[in-house]
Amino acid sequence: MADASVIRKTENGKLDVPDTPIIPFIEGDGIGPDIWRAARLVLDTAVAAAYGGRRRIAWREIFAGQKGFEQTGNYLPDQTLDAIRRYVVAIKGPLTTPVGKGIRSVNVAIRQRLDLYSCVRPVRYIPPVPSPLKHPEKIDMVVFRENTEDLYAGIEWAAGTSEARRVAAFLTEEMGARLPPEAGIGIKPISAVNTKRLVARAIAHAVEHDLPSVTLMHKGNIMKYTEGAFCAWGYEVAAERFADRAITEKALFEEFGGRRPQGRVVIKDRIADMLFQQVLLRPEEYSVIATPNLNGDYISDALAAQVGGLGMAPGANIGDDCAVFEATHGTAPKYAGQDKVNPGSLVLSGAMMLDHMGWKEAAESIRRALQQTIEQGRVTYDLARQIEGATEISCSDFARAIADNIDAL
């Protein structure tokens, strides 16, 4: 007999989700014990205000990180990836990783073993978040990240290690490359099939928000068979897949005057270091970004930076089959247990998370609460440093102002 509290994958690829779903959440290392307990009264605080108690989350915890190593000898347990795959969909806090030594990121390894190719953070300004822009609320857009590939596929030898002397010696012996000495070496891998699902997936979200363009992000004039491929390969599934959705920005000029056709998403492409510039000076002319995993790491955090920091950043690893949506920051573990950081990125995360499931009052509540607390002054000290006469609050308290707006909305 099938479990009633289980979210299920429709065959049309919808989800079919219960009035009380299980939903497994990793609290995180550092400070994701603190707001994950602010994150969870929201979301609990939305829901139950949305729908007046018809509805609710059956939260389930599960282990990864430094918790999951305590309770069972290992980083990322198998049966952590096995409730996230039952279960559907998925939240987690931030996890550490040590930079250059000991494990490889747990947040990479979680997108890679559940096949979660697209990593999807959407940028938008909240009002009166302080910003380095003289017009912040010119960004409004939502990055599709490549999440399975590229360099960030871990491919890697370190210098002066008999393995990267063999690569080395295939590179140079083999295959003619030019290396120096006692090179560290890693492999940028980029395919058909990975680009195409990811780009496909930025352009039906474009379709279904009637959004005006997708932009393909890469490096393609000096990395042309990876980058350079990845925005052919772009162009190709726009073509294949939504030839009656998407027209490219050659053909918007050539064809109709520069005039987007109502309906039409425009696909157009720019080179990585030159959009950079483009979303600090023209940040209206675009709205989805698609891109590989290095540079969607760069123009994510970038774009966060401008609308007032990864604090507010919420954040998505979403493939066919699950979902996990995260804090997009680090776990600050000089803050941890002092209930003090900003809990905003993943409260937001857990509205991205309802919406996904179809709950969208509920999300909207939170976004909508989020804003009016931040109007109220009513902020953690990351906010209340630049915000002129803000009152300074915990993060729980922080939480339980939002969820005071959330009941008077």
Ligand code: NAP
Contents of the next structure:
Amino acid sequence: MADASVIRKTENGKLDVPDTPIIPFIEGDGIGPDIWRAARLVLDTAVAAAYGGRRRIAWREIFAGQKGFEQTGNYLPDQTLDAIRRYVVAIKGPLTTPVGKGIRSVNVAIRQRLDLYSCVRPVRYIPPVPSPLKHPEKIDMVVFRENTEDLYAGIEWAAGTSEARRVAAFLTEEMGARLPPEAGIGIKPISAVNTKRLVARAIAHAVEHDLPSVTLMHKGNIMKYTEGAFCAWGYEVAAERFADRAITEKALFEEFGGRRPQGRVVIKDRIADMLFQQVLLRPEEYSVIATPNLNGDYISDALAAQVGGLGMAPGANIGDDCAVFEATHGTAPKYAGQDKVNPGSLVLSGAMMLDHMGWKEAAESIRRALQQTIEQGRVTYDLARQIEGATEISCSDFARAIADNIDAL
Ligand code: NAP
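Having seen the form predicted on its own, I'd like the form predicted in complex with this ligand now, please.
Following is the full complex, with the preceding chain placed first.
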């Protein structure tokens, strides 16, 4: 019999969410328990306030990282991955990367083993957070970063090893490449299938939210068969799957005089280094950015810094079968257990999760209440040291202040 508390994917890819869904959570290492307690209070308060008890999240703890190791002897137990697959939506705190323990990164492993191919990072200004820009309010973007390939696939060999020498011998002797002696070597695979599913998700997001453009960010002028191919495949999937909803920038100017027809998403591309300039100088021209893994790593943190919110940037890793919402910062071990740090990243990732589930009223109330709390000058240490006249409060008090503001909305 079907479990009435399990979120399901319907045939058209939409979520069927019961009123009391089981949602697994990974508390996380370091500051993870502090920010998880805070985020959970805010999420539960928002759901209760929006739906008056009709809806509620049935949280279920699952283990990874240090706690996973202590419970099962494994940093990423199979049961944890099974639970995320079964319950479709999950949320996690930051996880320590164990040094020299045979796993490169638990976070990367979760993304790869669950095939969570798109890392989605919305970047929007929350006043009055101090920003290095004159007009941070002009930044309203969502980065779709490919999560499964590129240099992050981890295909690399250390300089001086027999493996690196064998690869170097193949490249020089059989493929005619020139290499410096004793180089470390990394491989950068980029494929049509992974590019197209990522770009399709980015375009679908723009269509669903009536956003003006999707920019393919790449370094194809130099890396033609990886980054350049990403760009070409991006345009291809736009033509194949969104012919009636997307137009290229070229068509925009040649056929529509530069005026975007209503309901159409403009597909454009920019060389990566140029886009870093443009998002500083003309941020209002960019909305959704789709990009390979390494570029996406750089641009999403750079954009978050532009709105002053590196510590509060939310994020999600989304595949076809399931999604994991997560704090984008690390475990900040020096603050662990001090009830001190800003839970904003996990709180806002939780709001993204509620959006994803279609519980949009609760999600919106969290964003409004968080902004209100910052406007009231009641903030954690990281913001207090930047906002003149603000009062520093603890992580848990910050969460309670947000929850009070939700109740007062
Ligand atoms: P980090 O944990 O993000 O901390 C770096 C600094 O960022 C902190 O010292 C603190 O700055 C600030 N910070 C981070 N989170 C904050 C919060 N919630 N509120 C306020 N300030 C915050 O980066 P790291 O020290 O490089 O990494 C530590 C561990 O986390 C490593 O094991 C790394 O692999 C892991 N990590 C995990 C993830 C993930 O799980 N997704 C992501 C990145 C890193 P101040 O010192 O200036 O106060």
